[in-house]
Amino acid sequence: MEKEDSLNKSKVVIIRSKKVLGSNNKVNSSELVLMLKKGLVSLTGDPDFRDVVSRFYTPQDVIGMKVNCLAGKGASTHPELAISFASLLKEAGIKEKNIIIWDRANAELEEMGFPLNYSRNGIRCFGTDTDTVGYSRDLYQYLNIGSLLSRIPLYYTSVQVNLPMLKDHSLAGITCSLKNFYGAVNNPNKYHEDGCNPFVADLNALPQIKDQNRLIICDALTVQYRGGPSYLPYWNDGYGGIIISTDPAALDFTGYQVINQLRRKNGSPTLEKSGIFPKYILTAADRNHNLGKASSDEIEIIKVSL
C-alpha cells in the first residue's frame, strides 16, 4: 500500500547549491548545468538526462520557453536558466531552431539580458507584443476568464517548457508557474481580485495552456520571500535553488512552502498571517481544474544538494 500511495503522488524536486551563486548573485552557469541534469534525473529516475528530455519533447516539437520578466533585475527569470536548459535540449537532439524563448514584450527580455532573435537561425526569442506576432483574435474563455491568447503558444509552439521565478506577491501570495501564464493574456489586470482566486487556475485549465505545459523548471536561484512581486533586495534571499515538476499545482504547493520556510528564518510571519494565501493553488487541484495537487500528503519532494 504504501508503495502504490507513493506511485500516486506528484514529484517535485528541490535541488540546491552552494556554488551556483557567487558575489553579487552572479550566476555559475557551469554549476547551473549540473543541477539541471542532477534534478531531471531525480525527478523522472533515468539514467541519462536526455532520456528524460525525451520522455518530454521530440526532435519534431517545436519548444516554448516561457520566461518571467516583468518585474526586472532582481526579481524575474535568470537568462542563464533558460539558455543552460536550452543547451540541454540542444543535447538531447533538438534543433536550435526549434526553440522559442518568449514573453510579453521585447523590452522586458530586452532588460532582463535575453538576446532577442526573430531568424530561424539559431534559439529564437521574442516577446507576444513583436510586430509579427500579437494576440489571437479569438476570445478563449473558461469559467471566469475571457481573453486573447499571445499567439506563440498558439502558433508558434507545440509544447512549453515552464520557466517562471519564485516570489510573494501582495496580492496572490506567491506568483509562480501557474501565474506565469498571466504573461500570455491580454488582461491579466482583470484577474486579481480575491487574491487572483479563481483566475490563475481558470486560465491554465484552457486547453491551450494545460495541453503544451510539459514540464517545469522554477527559477528559485534568488527567492523574494516578502515584498514581491518587485525586487525588494532585503527580503531577496539567496537560495541557490531550482524547483522541477511535472504537476504544476504541486510545484507552486511547494514553492508556497519554500517562501515560508524563509520567512520564518528571517523573521517574517507567514503568508497565512499576513492575509495573503495564495487560495489559487487549492483551487487548480479542484475537479473543475484537474492541473495537479496541492497537499503535502500528494506530493512527494525530493531534496538533492550538489
Second form
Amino acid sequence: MEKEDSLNKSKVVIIRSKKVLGSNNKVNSSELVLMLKKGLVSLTGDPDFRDVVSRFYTPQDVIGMKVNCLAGKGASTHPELAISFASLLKEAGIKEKNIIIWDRANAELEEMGFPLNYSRNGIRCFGTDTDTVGYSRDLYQYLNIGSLLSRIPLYYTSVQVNLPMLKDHSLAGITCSLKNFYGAVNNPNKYHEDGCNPFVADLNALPQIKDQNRLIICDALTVQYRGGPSYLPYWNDGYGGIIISTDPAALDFTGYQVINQLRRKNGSPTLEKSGIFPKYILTAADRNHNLGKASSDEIEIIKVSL
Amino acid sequence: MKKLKRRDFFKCSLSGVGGILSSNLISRIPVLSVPETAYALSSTGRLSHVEAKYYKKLEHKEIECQLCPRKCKVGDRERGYCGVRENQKGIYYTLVYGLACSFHTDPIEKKPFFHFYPGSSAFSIATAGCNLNCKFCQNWEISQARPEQTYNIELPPQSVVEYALKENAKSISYTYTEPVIFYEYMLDCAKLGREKGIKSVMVSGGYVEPEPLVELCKNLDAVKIDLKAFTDEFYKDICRGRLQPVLECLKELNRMGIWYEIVYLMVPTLNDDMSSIRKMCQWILANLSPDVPIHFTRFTPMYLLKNLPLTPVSSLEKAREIALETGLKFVYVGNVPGHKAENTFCPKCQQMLIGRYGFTITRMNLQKGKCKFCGEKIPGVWA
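Form predicted in complex with its partner chain, following the form predicted alone:
Expanding to the full complex; the earlier chain stays at the top.
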C-alpha cells in the first residue's frame, strides 16, 4: 500500500551543495554538473543521467530551454545552469543545434550573460523579440487567458525544459516554473491581478505550453526569498540548490515551502503572514487545470546533498 | 513620389496621412496614396524615457502608480497593468511619450462626438497600451500590446500639432487605445495645441484618478466616456475594471463643466438588460444632466467575444426609448448607418437639427447653437 502511495506521488528532488557557489556567488560549473547528474538520477532512479535524458527527449526533438532573465543579475536564471544542462544533453546524444535557450527579450538574455546565437550552428539562444521571431498572429484563449504566444514554443521547439528561477514575488507570492511562462506571451502585465490567480494556471493549461512540458530544473542557487521579483541583495540567500521535477505544480509547491523556510530562517514573515500565499499553485492542481499535485501528502521530496 | 520598399510598405500601412501600426493589423489596413511627407516618418525601435507624473515612491525601489484606480504597485524593472509604464530603479517612466502607434485624420463624428464642432476633422493619435482589458475591444492589437510590439512613429507634441494644422483639423483626438495611459504625451500635445488654436478631445474609458483628471481637463475641450455597463460585475468580468471609478469620473467631468458625451456599447446577453439600462439613465439624470448626449452603439464580434452576435437594432432602439422616457434629451443609436437616431432632434419642437449618415453631416439646422425652427438653445460646443 505504501509503495502504491509512493507511485502516485509527484517526485521533487532538491539537491544542494556548499561548493556550488564561490565568493560573490560565482557559480562553480563543474560542481553544478555533478548536481545535475545526481539530481536527474535521483528523480527517476535510472543508473545514468543519459537514461534520464532519453526518457524525456529524443534526438529528433528541438528542446527549448525557457529561462527567466527579467530581473537582471542576481534574480535571474544563471547562464551556467542552462549551459551545464545543455552539455549533459549533448553527452546524451542531443545535437547542439537542437537546443534553443530562450526568453522574451534579447537584451535581457544578453545582460544576464547568455551568448546570443541565431545561427544554425551550436546552441541557439535568442529572445522572442528577435526580428524574425515575434508573437503569433492568432490569439490563444483558455478560460481567463487571451494572448499572443511566442513563436518559439509554437514553431521552433517541440519540447521544453523549463529553467525558472525560484523567487519571492510581491504580487503572486512566488515565481517559479508555472509563472515562468508569462515570458511566453505578449501581455503578461494583464495577468498580475489577484495574486496572478487563476491566470498562471490558465496559461499553463494551454495545450501549446502544457504539452511541451517534460522536465523542470529550477535555479535555486541563490534565492530571493523576500522583496522579489526584483533583486534586493539583503533578502537574497545563497541557497546553493537546484530543484528538479516533471510536475510544475509540485515543484512550485515545494518552492513555496523553500521560500517560507528561508523567510523563517532570516526572520521574515511567511508568505501567508505577508498576505501573498501563491494561490495559483492550488488552482493549477485543481480538476479544471490538472497540471500536477499541490499538497504535501501528494509530493515526495527527495533531498540530496553533495 | 518615391517608391516604398517592401519592408516599409508592410511596416507602415498608411492611409492618407495616417495608419495603425501594428504587426497584427497589417493585412487588413487599406493602403491608399502615401503623401511625400509620410516618408519622413519611420518606425522606431526605441521606447521613451520620460518620468511619469503621478506616482509615489515606496520602500525597496517599489513605486505605486497614482494615475488610474488600479494603483499598481510596481517593483524595479517591472511594468504596471497598462504595459507602458516601467519602474527603473525606483523611478517610474512612461515608455510611450511621443511614440504614436496609430494616427489618422477622422471625422469628429467617428469618436463619436455629435455636439462638438459637427463636421469637423480630428487629427487622431494613439500609443500602445490600455489600463483595461475589455473582451470586446476593437483595437486590441494595439491596446493590449506593449509598445515594443507595435510599430511606433516618433511624433512629438510639436509634430502632432503641425500635422493637425496641416490637415485642417479642428481638434486633436486622443483615441483608439486608452489615452489615460499616455497621459504626459496627451497633456503636452493639448497644451501646445491650445497655444496654436487647436482643440483637444479625449476618447476614454474614464478609468482615471480624480487629481490627474482635473489637471488634464484644464487643457482639454471635450471628453467622450465609454460607460461600458452599469454593473460592477460586467466591469470585473468583461473589462477587468470596476464601475464606481468611472461613475466618479463622469461626476467630476460634470462638476468641471467640460463638454462630454457618453457611449454605451451594447453587447448582446452581457449588458443589454433593459432594467440595468433604465437604472443607468436614471443615474445620469440624477447625477449628471439630461443634456448629456448618450450613444447606444452596436457591438460587432471581436477579440475575445467572437462567439456573440451583432447587437440587434431593436435592442438599441429599445434602450433609446428607455433613455428618452427617463428624460434624457439627446439619445443616439450608433454603428447603424442610416438609422434615424443618428440625427439630432430639437428636444422642444422635435425638428431635425443635424442630419447624419454614418460620419457624414447631411443637414444642419442649427444656428449659433440654437434650433433654427424654435430658437431652443442646444447644449454643445458649436462653431
